[in-house]
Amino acid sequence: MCGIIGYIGNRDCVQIIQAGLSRLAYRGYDSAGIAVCHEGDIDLRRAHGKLENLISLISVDPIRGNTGIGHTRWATHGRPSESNAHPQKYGKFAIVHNGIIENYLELRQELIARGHQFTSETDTEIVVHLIAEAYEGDFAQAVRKALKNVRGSYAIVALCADHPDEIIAARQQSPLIIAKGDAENFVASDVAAVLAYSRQFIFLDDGDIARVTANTIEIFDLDNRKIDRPVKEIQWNLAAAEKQGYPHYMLKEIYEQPQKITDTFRGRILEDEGIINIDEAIDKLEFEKCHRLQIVACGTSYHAGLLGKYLIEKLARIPVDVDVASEYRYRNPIITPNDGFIAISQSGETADTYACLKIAREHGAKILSICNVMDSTIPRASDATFYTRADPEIGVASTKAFTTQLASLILLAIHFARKLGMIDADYTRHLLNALRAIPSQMEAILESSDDVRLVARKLLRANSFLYLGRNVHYPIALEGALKLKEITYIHAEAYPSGEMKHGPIALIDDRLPVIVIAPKNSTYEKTLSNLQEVKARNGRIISIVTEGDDMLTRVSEHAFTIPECDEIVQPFLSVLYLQLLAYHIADLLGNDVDQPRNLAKSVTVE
């Protein structure tokens, strides 16, 4: 979510940290800050907004030192502001943090009861207070004791004014690396931040705590047992490092999806209690009491909205309409104060979606946005926002933003259903268990990317594709066709499988690839019948099926498999194959995958 860099050595650390933060700016741009050990204290500079604001501040009010940490923030807890920017400082300690402390409210209340006063809204400030409280002269031990009270994810880098010759770093479910230099060392959330200074890297694992000086690196676990981590030599150039070695941002972002789904779920799933932990502002809207929900979005976000309709109606039994924003705004829509309005936008700046939101506002509807960019236009105009935690998405063709939107909609659907009593605690736990399994199942599918590339090579000569899916997989078929069009420039159409006989069947011949999403679920037998019709006309069937489905595999030119799982989570798995297929075809054709022609990342005009 955020960018982290730390330096310890003989050089002035400020310019090194600023340069590193510029390499990490894509990870967060709500605020930035630097803390430096200097003459027995910690000097702190922070600025709201982009990194340039911090650099301007330091040029007017400079700081110097040989040990420092820096951070560029993508806000989670607490709005973007100077007081919520990192580093967070308390007494003689300062830390930067990437991740989410799930029990921060509980810890905050305990600390306040013990006399602590807080200056920010962040979960991060909790940790620096815990470190200060645990400190008895051993800096690393204080960090270790503090983290034993913490539940959640973190990449933390900390300074102590009493120990200007060391940095303490710790990792749990958020990336953190150490780079070795000559009488200097670096800590960062990303190789790109420090590749200009070193090619020798140590990748920390979950539970690691590192004590870093200019000349030494020691790694321990939470029980203070020493650990050896290998040093790896990275040969990437800086451009490749920003992509973490992937040839394109799009492929990197496809592979990031399991982690971003985890981030979106984190702190929001209370499995033991069988409930979803929704932000208080969203809960107060009481969307479950609305007579009807209206979802409005564009492009990929519209496809997510279609799947949201299936999920909310299936689980919560609330009527849902879904509209393309550019049509909704011009058709004099019927909307009342009893309606709930959900605007979905990755950037939060989509012009048509924002225009629809203003119409809903004029008619008194309750407004919820689902967005990836903190404090962008659409969230600011909404009554509440559900943030997707996908991190900045660089590739124009959306991938991780889409699946985190799906994750958000599933959480909302379960929450509404639970509050209305449409599902009980046992069934809720079943669904939450299914959600918990998604990231590992996605990772297993991503291991088959080379197999997808082989299939893509066989399809390069096709000049049109047909995508078919039923129920929850119809929006996924639409998304797969859109991805193919966006980056390969090959025509593709998506249809509900049952509509094939109403026109598209006329297109089928031995040259037309038919991409069919048909895992075993409530519509499996109907879809199988549709495929027999394709096969009878010599169509080229590329299918996505449940593992062990020999029947559908036999009629397919190639079958990709997903594990057996609940129907509502199948879309997370099937869409991966469609993203990879589009990517590999585009790459094999030599197209500019990250910046396809005629397209922009954020559509801020009509």
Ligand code: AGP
Given for the second form:
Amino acid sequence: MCGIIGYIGNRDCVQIIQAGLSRLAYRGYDSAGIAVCHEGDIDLRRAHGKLENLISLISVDPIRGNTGIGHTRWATHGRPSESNAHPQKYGKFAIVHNGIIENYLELRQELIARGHQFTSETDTEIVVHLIAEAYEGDFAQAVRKALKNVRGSYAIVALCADHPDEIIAARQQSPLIIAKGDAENFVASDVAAVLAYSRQFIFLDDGDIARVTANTIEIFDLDNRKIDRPVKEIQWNLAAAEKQGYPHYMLKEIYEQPQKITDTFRGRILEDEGIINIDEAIDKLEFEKCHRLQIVACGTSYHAGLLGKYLIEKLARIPVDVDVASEYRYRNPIITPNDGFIAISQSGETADTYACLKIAREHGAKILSICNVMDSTIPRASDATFYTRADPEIGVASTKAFTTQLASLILLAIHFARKLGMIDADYTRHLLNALRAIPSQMEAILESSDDVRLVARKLLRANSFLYLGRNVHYPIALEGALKLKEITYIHAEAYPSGEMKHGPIALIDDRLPVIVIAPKNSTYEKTLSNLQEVKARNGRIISIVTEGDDMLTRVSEHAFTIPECDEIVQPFLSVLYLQLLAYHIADLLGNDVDQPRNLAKSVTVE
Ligand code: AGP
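So that was the form predicted alone. Now I'd like the form predicted in complex with this ligand, please.
And the full complex, kicking off with our chain again.
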């Protein structure tokens, strides 16, 4: 998956494109490139590795132009290299692409049979050859004809040296937006890339092809029928996507969580009435009347879904199944029109999750998505979306998206429970009070980041970690293990604490850090005995306990504390320590915390 950008207007495009690519780097960063229309030709600069390499190249070998495209890549076909970097150029055409051309091998063979030669291993290069082949003077028509041969996903922006006064953009299953300027227009993978220049956005939909000039934007379908897309005002300020003085986006986003939880709750909690003010589109789905809810997601979002199960079953008593999307889609799932399907996705672009949504749609299920990116693919395919309002999450390791997903799920659980009469207004007010306290409780915990760093320093040489949690803390143990793996590259696994005696206890020795989440709650006593089993075998216990729990503190190498609070609120607090622990270990190891190896922020490929 990659980041793409295009510019056309009255200014030199190179600086604008470079700035846009720097804000898209989280989408992929193994190579980058820029192409511009210049004096009847197309000038191209590309570099392997991070964007800085491209910027250095252009500083010694400059290009200039008013019409240009740029790309930052996460390799899917063809290893990271300069020749496989985008833009891919052929003759007087150049394109940048995000997605996967599924039939590119057969197209490539057909083109070779017609005398074409290729300079890259990419699937993208066949598209620029198809455009060149289809070109008879009308650039947009050539792109349309070329794309009719293509199966798969794409967001592309294309240049033609004969038409320096236009760029052509097209979208199929990969995100693409157009931003309107004054005598200039922008095309990009997402809002943050061009928010510095415009707040007026058009979100292209699957099958759209746009012809963009400095002063006009025309949108057509593949059959050249004109399409109207609304222009939306986006209120994000640019700072929301910048680091604001933190060393890493991830740390900024960890500290943003109290505010983002507040934003997620904003306008949705009517404490006096003891109800949740849910969006009408969501309420109309009447999920509380479903026989079963199916939650499908990947990675961190899957862990949020697991906690959603605990919350919804505990409060609303609606049966909930939770699946990893890449498993769900291939096991011929049983879905009925009485099911409520919930897709959880920060990016709204995860291919496996989106594929599951389409399967649920085919079976007539009602579809709700919980998503962080407005108008991204998954929300636009849903009956309704509960937006998490976390603003852009740039760090590849998800943090604020996770806790705002939990906040969304807890509101939905309370809403369903109230609608079913499973909880009364008084108990709802009790729960809402507990939710209201979360941001300030998180703030307090975040003040202990330095303590966490001291503990992290003692764990740097561990080559594996075990995370243990019960009930609502088992998904948190899974999430803590994933955070550690993602950014420190140290192996970790999570188990329900009660599973220790069924095998993992064999791992315990004085070299293995065991992170145990054990606050005072309904399963505390059981977890206590698990801890004693670990202690008896000289395990290194790092625990998360309720303030004042001296007994657990004594048996721990280090104990992090959370305040006394309702069990359903505890996950918001315990996860902070696990996010900070992973962050500090990774930072102390000198890892690239925001762009860890092998990962990309949004996995739009299968
Ligand atoms: C989480 O830290 C990872 N970046 C990854 O597991 C992520 O949660 C997963 O790819 C799902 O992404 P989504 O929420 O955008 O669908």
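Positions refer to the first chain, counted from 1. Just so it is clear, the structure is predicted and the values come from calculations on it, not from any experiment. Definition used throughout: the rigid core is the maximal C-alpha set that superposes within 1.5 Å between two forms.
> Please determine whether the C-alpha atom of residue 359 is displaced by 2 Å or more between these two forms following superposition on the rigid core.
False for residue 359: its C-alpha shift is below 2 Å.
> After superposition on the rigid core, does the Cα atom of residue 549 shift by at least 2 Å between these two forms?
Stays below the 2 Å threshold, so no.
> Residue 349: CA shift of at least 2 Å between these two forms after core fit?
No, the C-alpha position differs by under 2 Å between these two forms.
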